[in-house]
Amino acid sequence: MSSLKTSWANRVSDRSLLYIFLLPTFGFLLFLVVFPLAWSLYLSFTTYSANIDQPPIFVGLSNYTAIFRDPEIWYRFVVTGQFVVLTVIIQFFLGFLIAMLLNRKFYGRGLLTTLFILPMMFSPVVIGKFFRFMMDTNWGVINYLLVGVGFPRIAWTASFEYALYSLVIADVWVWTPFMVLLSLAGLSSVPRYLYEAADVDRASGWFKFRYITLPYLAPILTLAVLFRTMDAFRFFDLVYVMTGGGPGFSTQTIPYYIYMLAFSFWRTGKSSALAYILLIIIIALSNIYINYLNRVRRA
C-alpha cells in the first residue's frame, strides 16, 4: 500500500499539484464574483423581474436610455453628489486637524486616540438607530440641548431642509476616525531630522507645514480621500435606518434607489443598469485620484 502511494506521489508533478490546489479557488471566484457580475451585466440589457417566473427579454440599451432621460434619477444623482462632497470634505479637514492635534505629545494622548477611533467599531445599523433617537424632533437629546440654549426644535430626519444634513452628520461621526488614522500614519512617517534642520534655519511653522509635512502626507491623504469617496458613493445603510430615503425622496441616494428598484419595484433589469452606471462613475473617479497620486509620487 505504501509503495502505491509513493508511486502516485512520484507521478504527480509540482505543476499538477499547483493546479489541484488552485482550481477550487478559481472555481469559487468564478461562481461568487465573476458569474454574478456577468449575469447582472446581461440583465441590465433586459426587461426582467426577479419575482416573476419569466425569462429575461433582451431590450438592448433601453434601460440605460430610460435612466438618462429620467429627471427623478438625475435628482438622486444630485443628492448623492451633495452627500459625497459634503462628507468627504468635512471628514478630510476634521480628520486632518484631529490628527495634527493627536500627533503632539501630551498626557492622555493614547486614551484620546482610542476614543476617537471608537465610532468605526460600531455597526452602521446601530449608529443609525442611535442618531435617529438623538435627532428625534420631540424627545431627542439634540433638540433638548437646542431648546435649552434658545433655539427652536428641528425636524432633523423628517424635513426636506435638514434630512440630508442629518445623514451627513452621522456619516462624519462614523468615518472621520478613518481619516484621523491615515493622517496619523502619514504624520508619523515624516523624518524628524527634517524638522530639526528647519528649526536650525529658524523656519516658520507654516514653512515646515508647507514644504515638509504636506509633501510627505499628500500620497496617503489622496489615498484616504479615494477610499472615502468610493465608500460614500455606495452609501446605503444609514439612509435605510435613519430616513428610509424620505421625506419624499429627498435623501434617496443612488445605492438606496437601486435597492428600491430591485426589491421594492422588482425592476431587476433597470436596477442592474443603474448599478453599472454607478460602477462606471466610481471607476472614473478612482482613475482620476490614482493619476493624481502617481503625479504626486513622481514629483
The other form holds:
Amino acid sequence: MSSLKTSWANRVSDRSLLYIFLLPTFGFLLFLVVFPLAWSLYLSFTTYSANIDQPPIFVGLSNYTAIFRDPEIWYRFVVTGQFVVLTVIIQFFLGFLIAMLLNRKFYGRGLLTTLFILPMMFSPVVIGKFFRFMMDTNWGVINYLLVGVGFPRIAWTASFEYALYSLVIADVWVWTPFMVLLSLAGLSSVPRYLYEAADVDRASGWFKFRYITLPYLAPILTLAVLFRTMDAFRFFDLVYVMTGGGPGFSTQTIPYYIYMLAFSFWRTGKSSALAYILLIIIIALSNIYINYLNRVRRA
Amino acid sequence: MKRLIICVMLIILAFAMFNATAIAQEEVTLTIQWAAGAPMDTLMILAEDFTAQTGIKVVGDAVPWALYHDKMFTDLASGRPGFDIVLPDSQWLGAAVEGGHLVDLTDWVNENVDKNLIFEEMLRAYSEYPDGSGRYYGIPGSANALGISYRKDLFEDPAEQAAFKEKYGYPLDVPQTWSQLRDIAEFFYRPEQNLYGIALWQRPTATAGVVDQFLSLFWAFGAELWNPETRRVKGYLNSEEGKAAARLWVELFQFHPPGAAGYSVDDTNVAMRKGMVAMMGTYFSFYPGIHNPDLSLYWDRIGWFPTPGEKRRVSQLGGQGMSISAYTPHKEEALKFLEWWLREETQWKWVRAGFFSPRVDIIEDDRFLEYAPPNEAVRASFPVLKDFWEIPLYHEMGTVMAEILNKAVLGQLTPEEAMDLVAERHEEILQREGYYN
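Output block for the form predicted together with its partner chain, input the form predicted alone:
Then the entire complex follows, led off by the chain already shown.
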C-alpha cells in the first residue's frame, strides 16, 4: 500500500499528465507540419536545388518577383482558375440535383446511392487511365458513340479546344458524389414537420425549397463548396495521367507546375515560392467562404 | 544443475548469433534500379549467372517508366537510395553527377574497359561527364537508338508500288531521306480507310515525347542545338537548317492519326499494332510488343529501318548507362557486376535475349542479325548515333522545347517562330544558371 502511495503516477498532477500526453502530438506536429512549412518558407527566399549538395543562397524576394513577372505562370494561374470555377460549379449543381432526386423514397434508392458515391473511392491514377482510354481520339468509347450519332471525332486530351474540358469532365465524375453525399446529409437534417406545416398552408414546391430546404442546407453546401474549391486548387493527379500538362502547357495547373519545378527541374526555391503563393490564395478564398458561412449561421 | 543448463544454452545462443552475423556479413545483395519492362526482367534472369559466379545476390527495383526519372532522383536526393546500381537515361547523367550521386569510375573504366570495343558515342553519352573531360561515371548499359517501323505488306504491294512510282516518280521503298519519308506518309494518308501515313511521338515532354523524335530529323538536316564551346543557342538551334527541320516536322504532323499531338510510346505502338499507320517511330527496344502475335494484328508484316538522313545520316541515341550510387556500401561488389556486364559472354546472352549491345564486335558479328527483327536497322544506326544535352538543365530545356514544338504542330506557332522561341528560352535558362559567365 505504501509503495502505491509513493508510486510515480501518484506524484504526477493532472496538468502534468495532460502535458505528457500532449507532448508526442506536439512533437509530431512540429516535426511533420511546422518545420517543413517554416523550412519551405525559408527556401522560397533562396536559390536552392534539393538535387545538389550545396547550401541555399538567400536571394530575398527574387523568386516571388520572378513569378509575378512571368506571363507563362500567370497563364497557368488562369488555367487553374478556369478549372476550379468550372469544376466546382458543375459539381455543385449536379451534386445537389442528384441529391434532391435521391432524397425521395423509391425502390433501390440505397443501391443507387452507393453506386453514385463509388467514383470517389477509386484511385485517381486508375480514373485518369480510364478516362484517357475512353477519350482516346481513335479507339475511345466516347468518340465511338459520338461518331455513331454523326458527330466528328474529338481529340479530347490532345487539342487546345478540349483538353481542359476533358479534365473537368473526369474531375466532375469523381467528385460530384462528394456534393451528393453532403447535400443528402443536409437534406435529411431538415425537420419533416416544417414541410408538413407548409403543406397545411398549401405552400408551393418552390416556396418550400426557397424558405425551408435552402436555408437549412446553406451551411453544409457552403462547407462542401469550400472543401471542393480547396481541393480543386490542388488538382494534380488527373493532369499528370491524362494530358501530361499538354497540349503545349495548356492544361498545366499551378500544382502540376510546382511539381515540375520541384522534381523535374529541381528548382526547389522557386517551387517553394509558388507553393506559398498558392497557399495564400487558398487561405484567402477559404476565409471568404468561412465569413459567408458565419453570416449564414448568424442569420 | 539449473545454472549449468542456462550456461550451456547461453553459449549455444551466442554461437548461433555469431554464426548468423558471420553469414549475414558474407551475404551481399545488390539492388539495381531500372525502368520496369522486358529488359529489366531479362537483366534479372541473366544476373543469376553473376550470382552463381560470385555468390553476390542481385535483386531488381523496377519502376514504371513514367515515374522513373522522378523516383530515381528523389531517391538519390534523399541520400539513402534503396539501390546500389542504377541505369539512368543518358541525358540524366549530368544532373546525377552534379548532385554528387554517382561514383566516379574514371580510374576503373580506364583500367577495365577496352574503349575500342564500345561505340564511341555510347561511351560518351552514357558514361562521360562533362563531354570530353575523360571523367567517367558509368558504363554503357542498355544500348538503344531511335528507328522507324513500317508495314511491309503495304510497302511490298505491287499495286501500291506502281501507284507510288506514278505519283512521285521514284520507287516505293524504305526512305533514305526525311523528304522521301514525307512523300510516303502523304501517300498512305487515307483517313477514309482509317489508315494514316505516320505516327511519331508528339507528347510535350522532355523524355519519351516530341524532343527525342524531332531531334532525329533535326540532326539529319545538319542543325545543332548549340555551340558546344560558347553554349550559345541562337543561330544554331534556329538556324536555317533547324527551321527547315521544324517545317518538315510540322508538315509531317498532318499525316498523323487524329489526336496524335499527345502521342507517346504506348500510343504509337498501339497505332502500329492495329495497322492504323504505315510507319511509326520508336526506340528499337520497344519492338517486342509490335511483333507479339497476341498483341499485334500485323506482327509478321512489320519491318524496321533506321531514321533517314537528309544532309547527313544521324540516329538519335536512346538507352541507359549503368552507374553506381555514391551511397552504396557495396561499391566493390557493384564494380564486379559492371565488369561482368561488359564481358563478351554476358553481352551475347543479352543479345540472344533480343536486346542490343554497346560492343562493336557483337553488333558487327553477323550472328547478331538473327536475334531480333530490328537488328539490321540497329546495326546501321549504332555507328551514327548522336545525343542531346546531358547537362543538369536538360529537363527544363527539353520541356520548353517540347511544349513549343507541340504548339507548332497544333498551329499555334509557325515552325520558324517556334524555333526562334526555343532558342530564346534556352539562352534565358542557360543565362540564369550562369553558363555565360
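Positions refer to the first chain, counted from 1. Model, not experiment: these values are computed from the prediction. Throughout, rigid core stands for the largest set of C-alpha atoms superposing within 1.5 Å between the two forms.
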- prompt: Comparing between the two forms on the rigid core: C-alpha of Thr25 shifted by 2 Å or more?
  reply: yes
